[in-house]
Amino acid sequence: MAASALVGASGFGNWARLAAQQALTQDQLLDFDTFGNVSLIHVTDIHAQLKPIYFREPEVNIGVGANKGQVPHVTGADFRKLYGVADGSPSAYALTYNDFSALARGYGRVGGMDRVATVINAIRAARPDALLLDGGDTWHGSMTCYKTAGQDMVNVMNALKPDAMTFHWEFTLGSGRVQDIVEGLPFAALGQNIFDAEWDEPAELFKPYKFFERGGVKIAVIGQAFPYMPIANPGWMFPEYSFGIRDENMQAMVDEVRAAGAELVVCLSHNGFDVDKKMAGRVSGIDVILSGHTHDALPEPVLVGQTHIIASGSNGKFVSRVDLDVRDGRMMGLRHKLIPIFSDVIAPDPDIAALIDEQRAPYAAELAEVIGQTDSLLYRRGNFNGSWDDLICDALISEREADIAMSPGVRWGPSILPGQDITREDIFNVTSMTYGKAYRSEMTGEFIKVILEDVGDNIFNPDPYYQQGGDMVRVGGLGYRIDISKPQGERISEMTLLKTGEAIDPAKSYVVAGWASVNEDTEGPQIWDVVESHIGKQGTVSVTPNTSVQVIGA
């Protein structure tokens, strides 16, 4: 099947079509000629956003080695030209970071999980029996996430109706939790990646894959949980498990559910895309990936091989539906759909919407309580910082008496306009995971230098089976060069300590303040409790760009 006949059944669909502020409509975005006979509706990295937000795409997107200018690593203006978009359309506003606060203000907020309910059940009104799948990063993300321990995810994604999800940041609630969640799901829990640490079998909790029988074709689905598990997160959390690629178990899952008269092999993965992609050209037979981990969105699947790779954002933002003709034990045709939810268009449904608020109930006045304002974009996405994360080290720097501030390079967190309140909610949007305690210790020189090049490694290794981390570790209080063409070891240069300008003294230590590290041991106070206090006392915060780092090689 050629790629040009793919690229011509999918991409936004007529909404991509529609003049700068020309209004929308629900069934605009929801209009679809259904095709063949199969559906797949896909959700994931929804980071437990249960209610409308501002969502900022990033403005860096850097790809190394073969996938240097491919998607998803292009941005901007780049991108609306590959994809056909308007300037100041519905579509750019959606899917690319310029004007975006102007733009927001005119398209208004986008997710909130009673908007992709009315979408699935569209869906399904139309295909009822299309099959559901969260890519995970589910539960985690926001301040009622962290207060019930996930439940008032669970309990709203129950609601949905999902036939199977993967995992990631889940573990973070602790294995003990997430098997007490897991053995209640009335949905399929997969990862054909999570084994049992100590025997390096497969994990019994969680299957590799299920079979379903829709519109008269066999279909598996094989689970694929985030690899890397032990390196980006705290591995003390959940000892029981080892994840990995396991590719090689892959394949072995491919060929068994083959065996076993899949018709259509569908890979629900949280890899990330370009370690997706890696997989696509080592594993033979899967028909489909959807895609998750690194918040990717895009309008038309990516072709490796025989496989097509569907990436549909994050934070409730979009759902991507994914019609399929399946005929003769082989798949003839695909038509795709990357749906936007604009959340002033797209009617809440009523049961969700009081199901939501129900969870957030007993919380509502802590997350509603205004702790300031801000006078700049607050955002997170980029390769090597974000407004809210400059106001993150700010708040380091200054609470904790730090010289250096560090602050992980996590994708997930909202935007906030300027102008606009920040709550508390806002701050644990940004801040919440339950190791997310602040430091402050001391580092010599050359210990920062290695960390920089550790995570700049995870970031900008050529061989995608070796990006391990998020985005670069966000530093405030330092300024550094980056040569990303260059090895592990030799990318960071000319580190410089901003308050006094003077070069970093490898043998000299520095006090350094950050949070979210994996040891178990760490002490200090909430990252939330930090932040907060210091927006407290500012009142109203103003972040000034940063160009403290200094790119070169991409």
The other form holds:
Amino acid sequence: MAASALVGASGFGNWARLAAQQALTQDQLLDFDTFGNVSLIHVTDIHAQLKPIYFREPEVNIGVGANKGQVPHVTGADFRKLYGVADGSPSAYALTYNDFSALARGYGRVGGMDRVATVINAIRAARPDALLLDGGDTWHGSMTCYKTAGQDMVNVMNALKPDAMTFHWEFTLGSGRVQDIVEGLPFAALGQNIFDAEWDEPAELFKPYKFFERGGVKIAVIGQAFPYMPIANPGWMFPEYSFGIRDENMQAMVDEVRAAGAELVVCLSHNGFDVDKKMAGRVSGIDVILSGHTHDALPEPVLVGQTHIIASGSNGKFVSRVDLDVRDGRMMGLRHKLIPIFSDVIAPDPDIAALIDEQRAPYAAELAEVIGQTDSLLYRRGNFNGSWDDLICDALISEREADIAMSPGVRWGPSILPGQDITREDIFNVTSMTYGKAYRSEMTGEFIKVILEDVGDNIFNPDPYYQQGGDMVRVGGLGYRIDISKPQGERISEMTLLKTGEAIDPAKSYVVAGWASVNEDTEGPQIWDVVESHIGKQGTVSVTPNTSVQVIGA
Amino acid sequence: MEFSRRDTMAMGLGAAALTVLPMRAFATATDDAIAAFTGGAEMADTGLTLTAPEIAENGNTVPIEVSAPGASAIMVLATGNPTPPVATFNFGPLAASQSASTRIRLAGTQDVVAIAKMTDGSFARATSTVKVTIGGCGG
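Please could you give me the other form, the form predicted together with the partner chain, since above is the form predicted alone?
Next comes the full complex, and the chain you just saw is listed first.
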């Protein structure tokens, strides 16, 4: 029933010699045989990337429990084999990590909200009443977004005219700012799991769902915000709100909209993929889950019971189009395409391009300042250290005179190719946040282990409802072994202080520098200033492969 | 991620308490409380709904809800707390519904257990694992 593919991908000859325009056309990328009577357009986890970027997909993405070896926990050659993607093809570049630097030079940057606008316009040309749904993590992740407290993204997204949105990092702007923006949004702000913390009742400002009448079909879109916001992010920034998965309330909402005549039930989710899979097995009556948070890009829907789960990537790199045939009050068929936004192939929409430049103009000189160069590919995505994180940890150890550095296992942040300049904008793209102060404190060896065990369980607990959807905390100056098959408290061993080669002593104190603390009274310089100072001193950075984390039990 | 001295000490003490007090002590206290409530009767898996968050937003105040149509009493236990019994809700014959919600304090990741005593003399049991985490680092 689901006919999904990227462009008909076979070999495109010698990719290294082909510019993206010669290998691909906009028509190919947009080609879609309009189907049924309803179209959904899904964007998610844009992380304020208004301009085209490079984004390397993960090499290491380990599934645990029932999700071991299941998508999205399939990477590289296994992924290409699973979906029939040819090595070196545009799809291989968009969806897998191998040969990234070489393929990136051939196929160019991805994303850019002006290109996304062109894709949305093309879908609306074919289906004028298509629903545009934003899965959240939109008002976070860049220098201009930080400096304008999300206003640049609000302005650009409003121009794209979404129909509904749900949330995660938006709340790190602080609840006052979020309330101000949401009250003025020209579209629905949804989250059935956004509750008032004091009374444990649904929050008034965020509705659980909204009805739309499209193509003669009564559609209910139910929002599901990120369930673990006050745990994974600083709860003191939005103390009025409580979240959680709340699948019993999700079931109640599905039953309510069905009773009110919904013929199609869509869940706009920021749960993360494995949580969505589990929820689809526990809540009945959802036709489509548009899945966000874990940044997975899948060229085909995953079916759980009668529920289709669609994963649309991150950082503006993809747009999903989902066409549905809804008749006699039920969904009869689905056609889907994950559209990669090759920025050299898809023409920018001139109006949105101008609007983006207008947002950036006040900061243009600051953004463009070259801080250094890199000899190495800088990337982040992966369950353990990425080279960007290694560089950030190096900066923390050297600038803050620490034994050990810790950097959060976030999944956002574009990549930089070897030989590229590193601009201030690039540094903000991997560090920007409202709680980015770089702390320096002492921790005992025992406590460092407690942290690694705690974060390890947030990603490798076999039950997805106990995971938070981030990657493992990144460490510098510290080596360890992790057995992901073990329970919390038994996964981490052989912790070693790299500068001496000695085993970490549980009773001894170590100087630890880190950033993105969820504690309110954190003090220190902003992380982007720490990284900029470090890169400035280096001139050209080289990051050697990190072999200090040993993973077993996968 | 940063931890104040107070948090650090609290965690250290929690860990110390867990190592000093053998798990059997908690298990025995839980088993004893259940035995006293049920008189050792069999407990059904259905008929009682326990709603609790999978991961606590704040371990010091975790919202939970119990509901068992036809119950005369529902007992709630935090099996990993030094004193597991949390509350017993009694419902009179005129009670409009046999449900209750409250907030409980959890010393760490543990199973919360609820036991319902039905008016017909039977019992039902429900369990939910609530994780208490130090948080941070979310993607």
